[in-house]
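A lone chain, given as structure tokens: the form predicted alone.
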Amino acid sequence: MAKAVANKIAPTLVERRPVLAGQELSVTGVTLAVLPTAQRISLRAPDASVAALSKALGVTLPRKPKTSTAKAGRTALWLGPDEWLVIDEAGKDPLADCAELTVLHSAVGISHRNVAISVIGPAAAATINSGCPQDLSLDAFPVGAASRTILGKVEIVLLRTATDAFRVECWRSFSDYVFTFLSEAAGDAAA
């Protein structure tokens, strides 16, 4: 009777690498960089639920168009009358913070769907405006302003983080297009 020999296959460790990880570009007046991964949720809720959600998330959900709030590494961006994008860069999970609440809301984890790109420097606004119709003057789009808009052919969420700095959020499937678009625009802005 022949003995069957079991093939033992060593387990393979698989490491998830963020899309565009490590991509950077620096030209005169602007620097582009893919930001580290973050936890994100798409949050929808009626007015009656906002106070409880704000308390659970540890950041007040903004109630006015084109605004954001931030506290302890967590940022909430107003996207619509009952819609927010919540980004946590402190390593905490905003989805878990909403899980125990009984107030009416919808919280969907979108951490792996989005990619963030920073656009920093005196030519940052000009770089973004190469493909975005949003008025990025400081009067119209001050520090903390947030908006769902377009860049070229794709939807982005734009946040002004400082006078000359922006965070561009896009879907990972469009991230190569967005980074390339911004790279070309940065070169033009530098010229």
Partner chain sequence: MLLIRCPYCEEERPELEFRNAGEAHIARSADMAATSDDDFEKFFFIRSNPKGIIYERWRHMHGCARFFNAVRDTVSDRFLLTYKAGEPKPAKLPGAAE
The other form holds:
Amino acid sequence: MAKAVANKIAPTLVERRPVLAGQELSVTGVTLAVLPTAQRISLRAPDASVAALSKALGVTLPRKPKTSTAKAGRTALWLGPDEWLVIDEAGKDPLADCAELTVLHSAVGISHRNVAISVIGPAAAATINSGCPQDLSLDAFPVGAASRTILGKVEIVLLRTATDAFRVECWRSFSDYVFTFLSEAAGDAAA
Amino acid sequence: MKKYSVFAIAREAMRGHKGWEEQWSSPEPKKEYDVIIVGAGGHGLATAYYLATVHGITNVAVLEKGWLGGGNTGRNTTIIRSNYLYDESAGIYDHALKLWDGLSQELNYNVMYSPRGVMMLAHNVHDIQVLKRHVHANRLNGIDNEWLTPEAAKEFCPPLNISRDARYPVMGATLQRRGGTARHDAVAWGYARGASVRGVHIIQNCEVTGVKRAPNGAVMGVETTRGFIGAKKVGVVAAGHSSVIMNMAGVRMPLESYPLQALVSEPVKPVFPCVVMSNTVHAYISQSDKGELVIGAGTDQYISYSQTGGLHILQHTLDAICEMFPMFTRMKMLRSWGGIVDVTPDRSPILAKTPVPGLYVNCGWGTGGFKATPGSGHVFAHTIARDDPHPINAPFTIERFRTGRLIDEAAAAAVAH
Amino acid sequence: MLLIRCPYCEEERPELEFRNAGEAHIARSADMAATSDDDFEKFFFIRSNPKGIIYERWRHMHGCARFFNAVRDTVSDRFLLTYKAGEPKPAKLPGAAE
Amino acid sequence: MIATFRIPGAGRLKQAETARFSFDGQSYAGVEGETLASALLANGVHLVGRSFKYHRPRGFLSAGAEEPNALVEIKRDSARRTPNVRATVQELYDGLTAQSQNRWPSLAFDVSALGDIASPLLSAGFYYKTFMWPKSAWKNFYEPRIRAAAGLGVAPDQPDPDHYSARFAHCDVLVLGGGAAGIAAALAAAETGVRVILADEQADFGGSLRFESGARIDGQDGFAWAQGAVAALKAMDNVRVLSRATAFGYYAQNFVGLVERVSDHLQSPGRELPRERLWQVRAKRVVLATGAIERHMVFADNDRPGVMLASAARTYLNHFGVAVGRNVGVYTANDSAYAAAIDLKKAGVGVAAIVDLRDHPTGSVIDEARALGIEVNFGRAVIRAGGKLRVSSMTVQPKNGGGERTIPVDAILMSAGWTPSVHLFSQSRGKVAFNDETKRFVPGTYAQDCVSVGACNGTDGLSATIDEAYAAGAKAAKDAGVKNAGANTVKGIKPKVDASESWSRGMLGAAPGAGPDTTVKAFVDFQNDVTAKDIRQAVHEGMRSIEHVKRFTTNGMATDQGKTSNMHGLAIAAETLDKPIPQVGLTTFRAPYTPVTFGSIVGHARGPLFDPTRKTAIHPWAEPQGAVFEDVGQWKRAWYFPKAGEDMHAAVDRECVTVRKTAGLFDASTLGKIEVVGPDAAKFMELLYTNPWEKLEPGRCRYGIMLREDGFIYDDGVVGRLAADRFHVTTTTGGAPRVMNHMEDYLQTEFPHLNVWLTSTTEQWAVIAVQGPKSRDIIAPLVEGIDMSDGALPHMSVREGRICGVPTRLFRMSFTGERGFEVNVPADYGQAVWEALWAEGQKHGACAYGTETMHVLRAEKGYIIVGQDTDGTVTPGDAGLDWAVGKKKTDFVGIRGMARPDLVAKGRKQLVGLKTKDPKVVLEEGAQIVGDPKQAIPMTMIGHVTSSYWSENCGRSIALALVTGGRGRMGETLYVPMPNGTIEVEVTGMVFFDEKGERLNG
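The form predicted together with its partner chain is what I want next, because the block you gave corresponds to the form predicted alone; please supply it.
Complete assembly follows, chain above in first position.
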């Protein structure tokens, strides 16, 4: 299968400068924080390849819409019927795990494409609902639910990590907008 | 027809305005007419008016499923301009603009054509290239359109935000001084009155349900909710419903119908002196004589005949308005509404004969048909009367989609690169 | 703002996540280069634009990103059915007045 | 100080909470919690506004959102001025400053009121019939004057310092209207455990219970019951209660927009509070409990200040403790006004007489009024109100004529009956039905999952209302079908009505005192000054549709949207037409129900949130370097890098020369990037691009052209083949999203059999173009694992390796004609790698350059920019790119479109170069080209300039142009007519610099 050059995470000679690194905001009911960098791939594959990919990645790729699975610091989010976002927060590169697989698939590294922001607190859902039109009640969007959707004028990927906690992923150049949007919304979310 | 004038008003004031005659009659349909126009909007009524006045054809019926002027004529934001890029478009819109100037006198009906200037804003280098291309083409076509610096634009329209810190700063603008607005209802009513007094039958609440064709294929008349009405010539001017009527005649059209919304604010004292359009920020605004800010929104993304659209479309529009005119956030939206606009693949109208003998079609004006009303009616009347298009509308055929000879103003504006 | 059932996500989602993609079931010729001018015009420009039941394409652009088909009444804007891309035009429509 | 018209013991306000306020500069005292209208009335102020057309003095008609007259300006500070605020809705706070509008010089003496005297001339539609001579007079003379006289308040002239917020919400049952019906429905729904939202436009829940003194529920006063019930609802986890929240729009699929007024009632709202909050609610079921609105009586001079709706007078008395006069008259056609007379009488206000248009009404309220000693007259009409700035009398006459009697009064309370508020129902596309017996439109056919209850459904009587609403609330909850319905432990009991009022019926249209006398002004629409006579005139002039009548007279088009006037107007039109009301039709109800601020609709989307500003990873370096940025789509791109003292031209000239002399660094990160992966990747590329791809070797690149199906150029970009099954595709900056969509569309729906996937990597990679003869020298020291020699890395190739220790996809490619590279690195490393390259570059005298220099350099080489040199009507042939179309290919998107007759016809516009005869003259982009400069206007234009620059490298101006038959005109002289002279140009090839292309390896 297609081999992108799998990057061993080797020491580099230059500094990595993640966008918005370390930004935080805390108001009544909700705390926002730009999360540390993580390894990510956009994984595409037909049904027949899912088992092998799950095995290689060490996390069972979810088959049900709007769900995610997680294991050992690695989360796989169902984004579409043949599409997953795999996020590794344990410092291992999922791209490398897929590199030697021969089953039909496409794995593309997007670690730098995405930025993650955590939204935590009793007003977290209300904060996101300032600009996200999905029903974020626990019935409709339980813990573990994951979905690509809209926040204001940009696309995000939303993952509910706990009853009152979400992970918002967006593209790098939209992160300033997303963080500003969430910050403004947070101020009104306790209402 | 009793002439309208200040003297007539004074005379009527003395007797409690009881002496006014009907502006148009509401006759029962005859069995047959020389020409049937389907659709009593501005374009249809203008067509009937010019059939009567220019071509002497008065045995005409204008059939309307609702009330005259109740479609897009009565639902648009009344922007009038002619500063189009291509010769074909410039030709027809400037023909219309010349007729707007003097239309009140022609119709003896104050259509309130107000050449208060239409300004189109450039927000980036690409906009400047595109708008300057228009200015140069217009100049060589004899159409007024001038380039303004941001400062000159602000002088012409004081509420304009020309701050360099704006998200999309104003980098310049074009101004067509002859552009402006008119009173939409008055246009329909003025043409209706002018046509009616010359013998044209305007038949409201009469929906066309079928188009009857002879064995040789030619048009014989239309089935309606008020019975069959015969005619050797039928002109379809049904805006959003044009493809529905054309389908009845067996002609499938390159048309799609979308909801288009608009809104007005509560009336305020004069604050906005001209028309401002920004294609990049998506804002279209003027102020009516009554004092309402008149704001055009974009189309919804799906085909619909519901005459309603989504709230998010209005949001998108007002976002842009408040970005360009930040003092307006405290203004209030008084009324919003939707129309159905029929759009062709190249966003230019079809004003032509059809493959069916005796059937003519005037459609596809998209979001900008109001400005063309007098010109469109004038050349469409010619097309029907002579069974041959006027040189001005000759390029606006149905066949152009087969040959590829499009008149694509939108494509010419291209896209950001 | 419409509410649209995505056949891949298996639930109704807000219109903001979707992008309309025009009339459905217009087949691109397998031998495109040999298509006549008339047929190309029909394929690329001529549209049904029905007042009533429309078969149309949508993309769940900001959701699962899949294209799919929908049956909708263009007068009420009510969806009758949505189904996956590539599936045939449904023979029967729920609740449709024929 | 207790204001003069406050009735001790009446009303529900805590009298201690005094609020000082001013109106037209005069100071008054009011009570917190009341409305501005109530406070002014308490101080005896009735005159508060002037009408739109005649500038007639006006007072308060109502006590609510339907108010047409009492519009004022509220000013917190110079930036926080709000025009057209209904004094009947605005809540009082200490320090409130209000001003009357539409009058000059003062409210009591308004010069424009002369219009009232001239009013016979200003009949309906008069402006369509005059102001036409001479032609220019409309724009220059009449229109400015009409505009100045029209309008109501004055628009704000400063940016709004307040902010607005927004929320999407979902619920099972949305209850709109918090009167008895709404509360009952919400109770029934909430106790099943489903998610309920209850919203009301008022500050206090209760609706008509605010004034209905006769209502008792569950053993309490109706209003007190409402407060208790709402408190219980608020305490439930599954219920959200919104007050001051107006449902203004009912959209498709039970999507409802509400505006919550958060801080307009507060004296000094905290900075954190938004002014208003937009709620966009998607509900499984909607219960409409929107009540009914009382109608006025249409009779002569019914607009005098002091003439108001009977229910309004009751609200002012029973809720706010304010008497609207000392000696009031009542004019009615139904029972409900009797209750007003009774309440006022009991509160010690004189009631001069009740005039009832009905001949023989009976009922307990009538008996009660008589028992209180109030004079009651049946079969009589008020034919005129006396007074000017305040009503002073009412003139009564038997309705069929006879002797007149004038009764001194200081207020007239009127009621023609109640109009069900079907606005939202109608917006939901439901069809109303006319009930001939009760003379009202009520909900008929439903179009959405909603139900109407109570007064808006034509249900009369509190008991019936609560029965209906409670059942509807329970059913809505059940129909919403929520799995854990019934989870709530609190089991509700249906409220029990102990006493209620009932007031059905009434009349529509003009009362006997509405003319036909020519001088009578009996108002139907107060704000727009539409009289009964105007409506009749419209019909006489042939207006048969109610929409025509409305537009001709402007009836119902004022800021109150006809809440009190529409039914009267319709009835008068129907009567004049001699047709039943339903045949004349009802005008469309349009959103918003009441006017909503632009700010509330916009919400957060202001300032930095108006539209995302996208910045590259290298932006933080460019900004402090003094780069000037240009907007390209949502991106900010470095346009040029001026050094001290340089203008744009000087900077660009320097950058252009430096790149060709040594090298330059350019941030190309915004270019779209798509990774195409899978065994069928090449097959897919063959179908989407005009070029052949199957034979492109891994490690090599090709310039690709993408067409739309119609054969016109859609996008372009360099594509690198990383592996047999992996392509790195680049797109234009602005084209990235639509190209991705276009590719996905074909992949998913036309070519789903292909095993290939697309991933956007635009933001994964920062891209640093290093161009110029020294480019390799700059890059090479930092690169590991890539042989940079020309043999190993020829022009148009790509390698993966490392730079500065980070992974890179290194492209050898050029958009300048120089030896060039594009260094792709993971975005977070972009800035650091740029800095490392910059440091290397400095050793060679390299510069940073922006998009303008990029444009000049590529134009010197005749490379096109899609969207500038092409415009959506240009084929590959037109652009001179036939070489990029695979001749042997049997299919690709656009293959058929580009073969259409007109696209292969002779005489198409073709891209060529232009050189001005005077090399110093730079053409203007967009300038038009003619063959014969002497022709008269309109000229025949044969093309236009697409790109034009001063080229410092060429020492002259250069331009590209689309010219009819251009490639057949080489060497020909053409003309560019400009306003100040015609410019001569020569048609040339498109390459102006290094025609042989030797510098690519230089």
